[in-house]
Structure formats: C-alpha cells, structure tokens
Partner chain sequence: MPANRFNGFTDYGVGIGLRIPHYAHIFERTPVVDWFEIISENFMVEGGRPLATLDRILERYRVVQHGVSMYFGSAEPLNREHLRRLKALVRRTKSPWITDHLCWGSVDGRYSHDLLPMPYTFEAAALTARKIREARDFLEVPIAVENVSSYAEFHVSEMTEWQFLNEVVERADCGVLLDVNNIYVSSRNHSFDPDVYVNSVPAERIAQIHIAGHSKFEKYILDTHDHPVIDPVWSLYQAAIRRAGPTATLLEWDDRIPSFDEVHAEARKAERYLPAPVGAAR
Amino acid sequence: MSLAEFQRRMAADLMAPMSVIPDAGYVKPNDRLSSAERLDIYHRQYWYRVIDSMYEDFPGLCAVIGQRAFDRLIEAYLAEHPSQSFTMRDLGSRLEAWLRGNPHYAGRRPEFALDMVRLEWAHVVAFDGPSKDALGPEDLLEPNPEMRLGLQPYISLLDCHYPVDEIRIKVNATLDEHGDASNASTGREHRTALRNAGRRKPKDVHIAVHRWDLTVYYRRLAREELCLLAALRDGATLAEAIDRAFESSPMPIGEIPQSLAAWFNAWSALGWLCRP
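Going by the form predicted alone, give the structure for the sequence I pasted, one chain, nothing else.
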C-alpha cells in the first residue's frame, strides 16, 4: 500500500461514524495494542474533537432541542458532512441547509431550531469574517439618491421568529458559570437553565450580527432598518433602498427623516458601511 493510499484509507476510517468499527488490518499492532485498538484511538479522538467544535459553535441549538437530540443531530450531520477544511471553523457551514432537508432532527419546533442555527453560524462569520475599509461620516455628508453603499461582509441580517439573540446570550452566561455543555458532569442547575432557554415563545425579531473591537454583538433592528440594510447590501441605490424599506411601513412619514439620520449615524459609528 502506498503512502497516499494509506492516508486516504485512514482518513476515511477516522471520519466513519462512531458506531462503525473499521477494518484495521492495514495498521500494524504493537506489543501493547492490537491493530483495531491503535486505529480506535485516532478514530475516537477525531470524533471527540469535531463534536466539541460543534458544541462550542452551537450551544444555543443544544438548548433549543435538548442534549440527546443534539447528540443525534451532530453524529448524523457529521456523518454526511465530515470536516473538509484545515480549520474546524467551517464545520457548521452546511448545518442550516442540512437541517432544512432533515427536519426530523430539529425537535418539535423546527423553525425555532433553524433560527438559532442561523444566528450561531452568523456568530462564526462575524467573529472572523473578512472586512473592508469602512465609510466614515465624511463620506455621507452629501448623500446622492443614486449612490450605492455596501455592507461589511462579516455582518449578517436575520429576520427571526424567536428571540434567539436573548437565548444565546443567556446560554453563554450559563456556560461561563458551569463549564462546557459537552462536559458529562454538568449539574442539574445548568441543564435546567438550558431547558428553560429552549422554551421561549415565538416573537418576531430583526437582528444584525456584527463585531466591534474583536467581540461579536447582536443588535436589534427595526424592521424598516433591516430592510434598508438588506437592500443596500443587495446592490440597490440609496433611493431604491429607502423606498423598499418604507413601502409598507406603518411609520408616520414625519418620523422617517429622523429615523434615517439616527440609523446612518449608528451604522457609520459602527463601521458597517463600505463601498460596494
């Protein structure tokens, strides 16, 4: 067996589900361990590492659907989408699409679980996503209706039906107090806090997931504000974006200029706007 063949076979065996016992005949035993035992060490270590990575990135999803359901979801997802990148950061990149195609893993409220997955993947993107040079207040002194503005690529705009931002913040606080959710020794108080976080009632919220000074934040937006940012991000002119944002808005016409001024001031201060 060539080195390349050995590497391909071992990689496939390491990424096989935990329930699968690979044929380890190509691995030499030693005086302490059999071939199967030697391969099993690496098999388990691979799975422990990728499972821990998913727990770190999606603790809110675990809270929403419960520990056991989350364990089943992780194993099923990773069996279909094993790591294909040099970094664990990308492990959850296909989780939303996979969960939409496998809703039986999403618990009794799939929409709730999907909202949380979207928020938590947006958190990953905001943490280390690329950025562009931000436009400052001086770039917006004389806005032209035909001008086009871009949105920083690390920002995600979410239209959710559950207050998943509040839940994720509470889950993070619980984890800080009691340790990682993947730790088998987590106490009753920790598990109760996670269950309570997952029992929230529907509530429409509009969220921008962004970063500031190397920290990820969730910022609540007005519906019109989110629509305006989304239109700018998608290439609309300033005039077109404003029209889209307010075309079915109940906001009184007299309040629109004040709202626009406040929003653009905030976006500029946060460095959200850039050239398209």
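Let's compare: the form predicted alone is above, so bring in the form predicted together with its partner chain.
Keep in mind that what follows is only the chain, not its partners or any molecules around it.
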C-alpha cells in the first residue's frame, strides 16, 4: 500500500460517522488496546475537535435547535463537507448552503436556524475578515449621482425573519455567566439557559454585522438602509442605489433627505464605506 493509499484509507476511517466502527487491520494492537480501540482514539478526537470548533462558532444555532439536533446536524454537514482549509475557522463556510438543501436537520423552524447560521457566519467574517481604507467625511463632501462606493468586505448585510442578533447576544451572556459546566447540575442549568435564550417569536429585522475597534457588533438597520448599502456593495451608482432603496418604501418623500444624511454620516463614522 502506497503512502497515499494508506492515508486515504485512514482518513476515510477517521472521518466516518461516529457510529461506524472501521476495520483497523492496518493498526498494530498492543497489550492494552486492540487495533480498533487504538484507531478509535483518533476517530473520536476528530469528531470532538470539529464539533467543538463548530460549537464555538455557532452557539446560537445550538441554542435554537438544541444540543442533540446540533450534534446530528454538524455530523451530517461535515460528513458531506469535510474541512477543505488549513484552518478550522473556515469549517462553517458552507453551512448555510448545505442547510438550505437539508432543512430537515434544522428543527421545526428551519428559517430560524438559517437566519442564525447566516448571522454566526457573518460574525466569523467580521471578526477577522479583510478591510480596505475607509472613506472619511471629506471623501463624501461632493457626492454625485454617478458615484460608486464600496462596502468594507468584513461587513455582512442580513435580512432576517427572527431577531437572531438579540438571541446571539443573550446566548453569549449565558455562556459568559455559566462558563465551563463542571458538573451535572450546572450542565443542566447551562443547557436550559441556552434553550431559553433560543426561544423567540418571528420578527423581521435588518442587520449589519460589522466590527468597530476590533469588536464585532450587530447594528439594526432600516429596511431602506439595508437596500441602499446592498445596492452600493453590488456596484450600483449612488443614484441607482437610492432609487432601489426607496422604490417601494412607505417613508414620506420629505423625510428621505434627512434619513440619507443621517445614514451616510453614521456609515462614514463607522468606517463602512470604501472605494469599490
């Protein structure tokens, strides 16, 4: 067996679902452990490691669907999409697309779970994603209709059906409060607190996930504000973006200039705008 064949075989065994017991004939037994038991150390370590990593990045999803469903979902997702990156930071990069095709893993309210996945992946991107030089107020003194503006690449714009930003903040607070669950009692409290944090009724919200002073924040936006930013990010001119943002808006026309001024001031202060 060549090195490549050996490694393909062992990798397939390690990445097999946890319920599978691989044929470990290529592993030497010792006086304490059989071949299968020795291989099983690596098999379990693989799954514990990737599930822990996914839990670190998607605690809100776990709160929304529950720990057992979360474990099942992650195992199914990674069985289909094992890591293709040298960093575990990217493990969840395909989760949203996968979950759209496999909504039965997302509990009774798949839309809720999907909203949370989008928010939590956006959080990962906002934490360490690239940035460009921000445009300051002086760059926006003389806007013209044909001007094109870019949006910082670490910012995600989310149109959600559940207030997942509030839930994730509550989940974070719960995790901070309970810390490491060191015994059965605190473990139960911890799980209950998380489940309570994940219970919420539907509500349409528009969120920008961004960072300020190296910390990730969720900023609620008006629907028109989100449309405008999305249009600018997608390459529209300033005039086209404003048209798109307000084409079906109930906002009185007289209030639009004031809103635009306030939004551009805020975006500029937050460093959101850059050259396309």
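Residue numbers count along the first chain shown, from 1. Since the model is a prediction, treat every value here as computed from it, not as a measurement. What we label the rigid core is the largest C-alpha set whose atoms superpose within 1.5 Å from one form to the other.
A.B. asks: Superpose the two forms on their rigid core, then report whether the C-alpha of D23 is displaced by 2 angstroms or more between these two forms.
C.D. replies: Shift at D23: 2 Å or more after core fit.
A.B. asks: Look at R220 and decide if its Cα position differs by 2 Å or more between these two forms after superposing on the rigid core.
C.D. replies: No, its C-alpha moves less than 2 Å.
A.B. asks: Would you say Y42 moves its Cα by 2 Å or more between these two forms, aligning on the core?
C.D. replies: Yes, its C-alpha moves 2 Å or more.
A.B. asks: Where the core is superposed, what shift in Å does the CA of Q7 undergo between these two forms?
C.D. replies: Q7 is displaced by 4.0 Å at its C-alpha.
A.B. asks: Quick one: how many Å does the C-alpha of L33 shift between these two forms once the rigid core is superposed?
C.D. replies: That residue's C-alpha sits 4.3 Å away in the other form.
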